[in-house]
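One chain is shown next in structure tokens, namely the form predicted on its own.
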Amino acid sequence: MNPETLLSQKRKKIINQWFDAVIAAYPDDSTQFFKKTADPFANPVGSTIERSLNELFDELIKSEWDQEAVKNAIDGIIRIQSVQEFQPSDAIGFIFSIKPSIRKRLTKYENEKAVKAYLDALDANIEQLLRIAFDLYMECRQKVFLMRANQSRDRVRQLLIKKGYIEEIPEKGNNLEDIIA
């Protein structure tokens, strides 16, 4: 019995459960909207989550995965959740929720040596996925912080110029990162 083949056959059910776990972090009315609205233009968050989970699932069940493809697949979900100011544990916690679905499908065969090895490799893949997701989340949060800090700096500069307190603030750099460094 090939676990990858079995999981591929149960793909739709597993992804639907995973999707439900991801959107459970949102309010009830948003959850219903994400489930019922299929149009990606009307429901960009739900369609991004669904697309990302499909791509992630395909990579995750492989015995050898393409790390760049995984990073691209999870990027959409992490960007959305970092902008929506999810706590880091909530933003990447959904990754764990696929484990019970997969184990449930393989329970009958878990005493087989090949399935046991496959589940161990899958656990390692999920841990690696968590590390990638956390790094992406922190990169996104840092970008959001820098954008907000730059906006605040520009507003203060405009206010000081408008009120005539200064003519120009000498710039050390265009970004807050340049000024801090």
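A quick note: this is a predicted structure, and the numbers were derived from the prediction, not measured. Residue numbers count along the first chain shown, from 1. By rigid core we mean the largest C-alpha set that fits within 1.5 Å across both forms. First, how it differs from the form predicted in complex with its partner chain.
- With the core superposed, Lys13 shows a C-alpha displacement below 2 Å between the two forms.
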Second form
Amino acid sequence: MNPETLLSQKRKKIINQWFDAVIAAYPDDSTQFFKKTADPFANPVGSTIERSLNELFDELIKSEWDQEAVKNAIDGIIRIQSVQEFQPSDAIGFIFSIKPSIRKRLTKYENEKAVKAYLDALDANIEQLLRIAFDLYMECRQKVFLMRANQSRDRVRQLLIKKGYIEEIPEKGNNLEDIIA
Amino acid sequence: MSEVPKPDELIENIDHTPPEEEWEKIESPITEGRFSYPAKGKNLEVMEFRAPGEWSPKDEEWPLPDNWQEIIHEGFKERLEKYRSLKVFMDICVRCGACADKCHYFIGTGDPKNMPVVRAELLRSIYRKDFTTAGKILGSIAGGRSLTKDTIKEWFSYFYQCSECRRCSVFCPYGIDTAEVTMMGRELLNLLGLNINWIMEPVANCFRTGNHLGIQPQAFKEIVDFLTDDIEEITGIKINPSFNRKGAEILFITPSGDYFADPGTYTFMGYLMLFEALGLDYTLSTYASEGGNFGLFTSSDTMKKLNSKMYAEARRLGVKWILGGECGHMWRVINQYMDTMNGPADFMEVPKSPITGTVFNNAASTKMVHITEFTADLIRHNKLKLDPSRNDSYKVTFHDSCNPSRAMGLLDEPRYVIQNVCNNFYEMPENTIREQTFCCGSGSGLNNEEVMDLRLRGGLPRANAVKHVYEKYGVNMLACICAIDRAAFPPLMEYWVPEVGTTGVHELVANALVMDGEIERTTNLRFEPLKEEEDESDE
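For comparison with the form predicted on its own, provide the form predicted in complex with its partner chain.
Full complex below, order starting with the chain above.
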């Protein structure tokens, strides 16, 4: 029994269950909207989550990951949930939500050595995904706070420069002679 | 150690099940990042509003006056009698749900109270209980709710999570303008002194000094002088615009965002260059140094006061008509409210382009023309020498700013202008532009840093469409005709699509504009080289 093949065969169902678990974190009225509105421009949250989970699933069940693809897939969801008032642990929690669905498919084979080894490896992989998700979450939050700080700083800074109260080193002055001149 | 739960047990204990209560019973936490900071007393007092003292929306007890219920009831009653529209909007909604999933804040948050229908229900439920017979007798069975202190908190939270963009109104079969419901909700809150500082400070500054930031007349002139120095460096042409000049044909008014912050300043330079190339007889005003009208987000009286300044100045200077810059809510006020508030402006003439002779009959009463209408007309009559290749480093898409598109139907003029000054233009998907455009997420006074999170999730639908044209066509510039957009998009893009910049339409016009007597241009208005520099170090 090749676990990767088996999971691939159940791909659609597993991803659907994963998607349901992820959007269950939203209020009831909006889960239907996130789930049923197919137009990606009318429903960017639902469609991004769906696309990201599909990409992530394909990488997760493989033994070798495309690191960039994994990061992009996680980024899609994290970038949204990190500005949606989720607790940090909830924002990265969607990674956990795939475990029950995968285990369910493999339970009856779990005494097979290969399957057991595969599940252990999968657990390790999920832990790795969590690390990536946490880093991305922090990156997003830092970006938000940086932008808040910048907006605060920039509101009057340009005016001070234009009024001549501040004189900064000009951009073109890469050479000392230019600056002195 | 055996006490530590296993991961599977932990997962099983995470409860993702949404509450089963009706929306009315779902509590809405007031958390940092969701609310704008309250208005400072000094800004309320200068406008003669109640100033409740220092407080925070996070406080358990809000500083309401003892007779707050009476104030709200009387204020509601007065507005129902005064505005037929409010009465109709309160009565005719059948909760069909057509608007429910059209709000960018709902789409970006999933919070049911951000559905326009539910946002309006916050007010409507109180209306039913207090002003309808069925509601008075049947209460909650007839959809009525009692007015409590929590209702006030909920109003404050959700009426300041609406940017009054009116996208929901496009889809309402009854034509209910939910933005007007929000406006009334904010008016009622304002009676209690519950406003936000990002609105009241611009209002107070505009009222007292002339513009949102409180830039003084001499500083305004110095800033413009500085911008003309930049223009001279780029084009070799020195422009000397006049200020407060009596007898000028045209008064030009634009939002202050166009002269105090990038990238708005490039748009402002664009206006000056265009007028210079035309030899236009115009003047700027240090008294009417603001087009934006934050009174729209405060109360109709405040809106009227701020709007009247522009017309008082036009009268004082004796101009024939007013040309207005790239602004958002200035145009909603002009097109939908000015005429009944301060109009008709009979002391001026129906605007007529001195260059083409075109008469702008659409502005026959307000006497105020949008600059993209003016410029589109110039291009149509072949009055401008243009070299669109100077914008070749840009692949441009156009964001229909909510107010000019939905409040005045200005859809084709900006596109016509862009397509004549740029070689690379790409539209975003159909359901995200023109009348169906998605808000920047920061309109109606929500462009403050404390609600950056709210702005980013509210701006997601717009950013998502920009991302699409970035990925599909390599779009790297988002053009718009609103100063709020020009302030809101840089952070929005930085978060969602960092490869895309923000520009005003007249920055693009001025880049392409060939002016008589200009030197050979080597840079655009941002001092970026027009042609990619050949890297000599490789040789």
